[in-house]
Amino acid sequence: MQVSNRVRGIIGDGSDGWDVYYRARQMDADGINVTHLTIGEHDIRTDPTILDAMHAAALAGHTGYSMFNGNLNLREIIASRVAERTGVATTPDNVLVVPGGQAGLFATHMATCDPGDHALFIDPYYATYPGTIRSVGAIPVPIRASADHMFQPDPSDIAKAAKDGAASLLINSPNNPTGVVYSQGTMQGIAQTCRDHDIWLISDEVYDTQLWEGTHITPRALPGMDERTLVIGSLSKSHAMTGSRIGWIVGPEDAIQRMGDLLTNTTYGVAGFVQEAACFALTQGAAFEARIAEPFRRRRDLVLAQVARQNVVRAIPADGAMYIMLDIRATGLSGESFATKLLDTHHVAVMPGESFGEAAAGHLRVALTVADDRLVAAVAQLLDLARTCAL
C-alpha cells in the first residue's frame, strides 16, 4: 500500500540542506558539545507568568472544546492589537485563531489556491513554504531576491511571474532567513502587482515585534489591499511561546469565515487554556514584548561588530528577526560545504543558505539564540575558518 501522491509529493527532490542540523543533533546525542545556531528557538522559556495563566485556565475548566475559529475574547484582543498597530479597522470577524503560524500558512493557501494553481513565494524562504504549497495541491513558484540587492525582492520580477498566472503571493517581512525588512518601495511594488494581476497576498508577519532598523509595513494597510491580503501572526516569536502553537490569520470577513470551515474539519480548534494564556500574554504590553526581543537586538549588534572587523565575510543588513545572514562566497565554498566544515572543525552548527533556496547559496544563516559569550566565540571561530579558507 502507498500513501497518496499529494503526501508523497510534499517534499521536493534533492538535498534540502538540513543535513548539518541533523548531524549536529546526532553529535549532541553522542556527547559532543555543539554550539547550535541553527533554528529560531529562544534560549529562554515561556515566561512563568504566562504559564501560570495557562495553568489557572486549565484548572478553571478551559479544557473542553473551544470555538473552532477562536474564542471571542482572544479574537477581540487580537483585533484591537492589529487595529492599533496598523491603523486598519479590524473586528473579531476579521480574525481566525489557528494552532501556530504554520497552520496559518496551510489555511491561507488552502483558501487561495486550487489544485494546479501557481503559488508565488520569495527565495530565500522559510523552509516549509514550498512544502506547504505542495500540500494543498498548488505549484510552488519561487521568485529570486538577489543577494546583491540585499535580498529585497524586485516587484518587476514578481509581476513577470504573475503574468503566467498565479493565485497567490507569499511574502515574509521581517524576513526569515535573511533578517531583511522590506522597504516602502518594495511593499508598494508588491501591492501594485497583486492589484494589477488580481492575486491574493499572504503576508507572514510573525517577526513583526523583532524590528531593529526601519519600519515594519503591513501590506494590508496599503490602498486597496485589505480586501486581498491575509496576514499571519503568532505568539511564538513575540512571546517565546513556540511550543504552545497559537497564532492567527487576519483578513476579509468572508475569507476568514471560509477558513473557519476548514479548521472545523482539520484542527477542530485550539485548546481553551492555551487561548486564555494568549489573552494574558497579549495584554502584557509593549514593554513585555520588547524584553523578549532585546537579546536578539543586542546579539545582532555584537555579531555585526565582529564581522565589520574583517573583510572576508559580509553581513546582510539585519534589520529584523533573530538571525544574521552571512555572505561567505569569498571563501570559494558553498554554504553547505562551509557549514559542514565549521561543524566538523569547531562543533559550531549554522544553517547553509542553500537550506532556504537557491538565492541564498554561498551564505549562512546564524541564529542569535545562545548566550552572548558563546555566540561571540562561535562567530569568531566561523570568521577564522573563513579567513583560512580564503587564503
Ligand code: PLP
The other form holds:
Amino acid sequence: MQVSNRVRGIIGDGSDGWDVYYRARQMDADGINVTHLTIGEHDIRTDPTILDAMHAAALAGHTGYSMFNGNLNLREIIASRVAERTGVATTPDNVLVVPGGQAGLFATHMATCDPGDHALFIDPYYATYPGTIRSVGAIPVPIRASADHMFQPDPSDIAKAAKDGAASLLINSPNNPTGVVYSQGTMQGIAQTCRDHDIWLISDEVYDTQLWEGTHITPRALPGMDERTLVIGSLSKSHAMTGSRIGWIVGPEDAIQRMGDLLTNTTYGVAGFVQEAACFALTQGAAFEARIAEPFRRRRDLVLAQVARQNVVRAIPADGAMYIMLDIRATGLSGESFATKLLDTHHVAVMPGESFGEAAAGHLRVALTVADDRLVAAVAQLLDLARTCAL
Ligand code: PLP
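Right, the form predicted on its own is done; let's see the coordinates for the form predicted in complex with this ligand.
Once more the chain from above appears, this time first in line as the rest of the complex follows.
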C-alpha cells in the first residue's frame, strides 16, 4: 500500500538538505564532541516560572478539551499585545491560537490556497515552507532574493511572479535563515504588489522579539493590508517555549473564523495548561523577552567582529533572529562541500545555505545557539578553514 501522492510529494524522494545535520547527530551518537550550530533552538530551557504556571494550571484542572480556536483569556492577551505593538486595532475575534507557528503556516496556506494554486515565497526560506505549501496541494513558487542585495526581496520580482496568478505570498522578517530584516521600502513594495494582484500576504513574524536594529515592521499595519494579511506569531522563539507548541494567527475576522473550522477538524485545540502558561509568559513584560533574546544579540556582535578581521568570508549583516549567514563563495566551495569539510575536520556543524534554497548557495547559516566561548572557537575554526581553502 502506498500513501497518497500528496503526502509522498511533500518532500519527494531526494535529499532534504539536512545531511550535515543528520551526520552530526550520528557523530554525537558515536561519542564525538560536535559543536552544533545547526538548529534554531535556545541553549536555555523554558523559564521555571513559566513551567510553574503550566504546572499550577494543570493541577487547577486545565487538562480537559479547550476551545478549539483558543481560550478567550489568551486571545485577549494576544489581541492587546498585537494592537499595542503594531497600532492596528485587534480584538480576540482576529486571533486564533494554534499549536506553534508551523501549524499556523499550514492553516494559513490551507485557508488561502486551493489545490493547484500558486503560493509564492521568498528564497532563501525556512526549511518547511515548500513542503507546507505542497501539503495543502498548492504549488510552491520561490522568488529569489539576491545575496548581492543583502537578501532583501525585490518587489518587482514578486510582481512578475504574481502576474502568472498567485493566491498567496509568504514572507518572513526578521528572517530565518539570513537574519535580514526587511526594510520599510521592501515592505511597502510587497504590500503594493499584494494589493495590485489581489493576493493574500502571510507574514511569518515568529522572530519579532529578536531585533537588533530598528523597530519591527509588520505589513499588516500598512495601508489597506489588514484585510489581506495573516500574521503568524509564536512563543517558541520569544519565550524559549519551542516544545510547548503554541502560537497564533492574527487576521481578518472572517478568515479567522473559517480557519477555526479547520482547527476543529485538524488540531482540535491546544492543551489548556499550555494556554494558561502562555497567558503567564505573555504578561511578563518586555524585559523578560529581552533577556531571552539578549544572548543572540551578544553572539551576533561577537561573530560579526570576528568576521570583520579577515577578508575571505563575508557576513550578511544580521539585524534580527538567531542566525548569521556567511558568504563563503571566495573559497570556491559550495556551502554543502564546505559544511561537510568543516564537520569532518573540526567537528563543527553548520547548515549549508543550499538547504534553504538556491539563492543561499555558497553560504553557511550559523545558529548562534551555543555558549559564547564555544561559538567564538567554532567560528575561528570555520574562518581558518575558509582561509586554507581560498589559498
Ligand atoms: N517560522 C520560522 C521562520 C521558523 O524559523 C520556525 C522555527 O524555527 C517556525 C516558523 C516554526 O516555529 P514554531 O512552530 O516552533 O512556532
